[in-house]
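Presented as structure tokens, the chain that follows is alone, the form predicted on its own.
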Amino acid sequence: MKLFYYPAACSLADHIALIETGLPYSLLSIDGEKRTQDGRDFLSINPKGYIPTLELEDGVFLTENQVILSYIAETSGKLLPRDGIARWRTFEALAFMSSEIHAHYQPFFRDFPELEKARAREKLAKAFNILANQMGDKAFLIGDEMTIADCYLFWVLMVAPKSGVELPDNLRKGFDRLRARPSVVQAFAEEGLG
């Protein structure tokens, strides 16, 4: 499997599963032109123009991280409950982080007005504080074990800097154990993250 990635993106929860689950990958970076490091036009591979993207072993292309993180757990038997409630929970979680949290990432990465800013502060601090409920004093979001839902988890909270919002007591734990991770150790040096 290859991941077409972008330093320390969305990506990074897609690259961090992989490691978990210990299947084997290779990453290809996307430069701003839209090329692949190994010199493609990005958009013919993915015409949506954005990562992640996972190129499987007959040339299937995928996107979109919910996908992406359900595929290779699915494919590894790794990082997702098989049965009960708690498999839909993880399901649940993703979705939730996709739609309440990265949705209102835009405004922070892109030149939007304080305006938009501060309403987006308003929903992120809202699904944030749904989450550390959620969460509770679980070690991660779903329970004991590590989900794939823990591996966008990361993801959303190393980004929340950004908007300005304060992340409740048990994320920021819940981020820190996580970031001590290997695999997560492991995705920083090879994306040449600090």
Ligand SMILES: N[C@@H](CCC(=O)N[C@@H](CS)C(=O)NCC(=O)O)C(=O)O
The other form holds:
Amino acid sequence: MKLFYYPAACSLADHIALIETGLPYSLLSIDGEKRTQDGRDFLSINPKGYIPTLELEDGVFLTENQVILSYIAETSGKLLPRDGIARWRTFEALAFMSSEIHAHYQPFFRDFPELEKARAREKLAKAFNILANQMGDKAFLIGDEMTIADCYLFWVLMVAPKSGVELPDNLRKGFDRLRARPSVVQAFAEEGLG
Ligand SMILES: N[C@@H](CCC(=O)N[C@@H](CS)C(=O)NCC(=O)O)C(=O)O
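Can you swap the form predicted on its own for the form predicted together with the named molecule?
Below, the chain from earlier opens the complete complex, with every other chain and molecule after it.
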């Protein structure tokens, strides 16, 4: 599998999941002209123009973080509870982080008016509280085992300081625990992050 990525962008979640599951992968970055590291036109691969994009062994491309994370989990048989409500809570958390957190980071990635940033901060603060309540004092977001929800959680928490919204204490501690995992350390090194 080949993961198209930008360093420190949301593809970091998929990168961490690939390392955690032990699936073989390679990384391909995209340049400012939307050319892939191996010289292809990225827009012809993914007309949406964004990462993460995953190229499967048969040359098929998958997009959307939630789907790529789910594919990695299903293919490896890891990072996703097999049955019971925890499986659905994992998908629920992915959807929540995508629409209620990731989407509200836009004003901080680009130069949006202050009013829009303030609105986004309000939504983010609410969403972080919901995640904090869900996590409680568990080791991970869904339970005592790491899931793909934690891979995405790591990235959304990493970006939170850009928004100026303070993280609840248990999420900050959860972030620190994830940051220390060998998979995260390896992903940082492979993406050239400090
Ligand atoms: N809906 C997509 C959003 C992905 C996304 O926002 N990717 C950003 C990086 S975090 C991107 O590629 N931005 C580049 C651009 O918009 O040109 C998903 O959940 O995977």
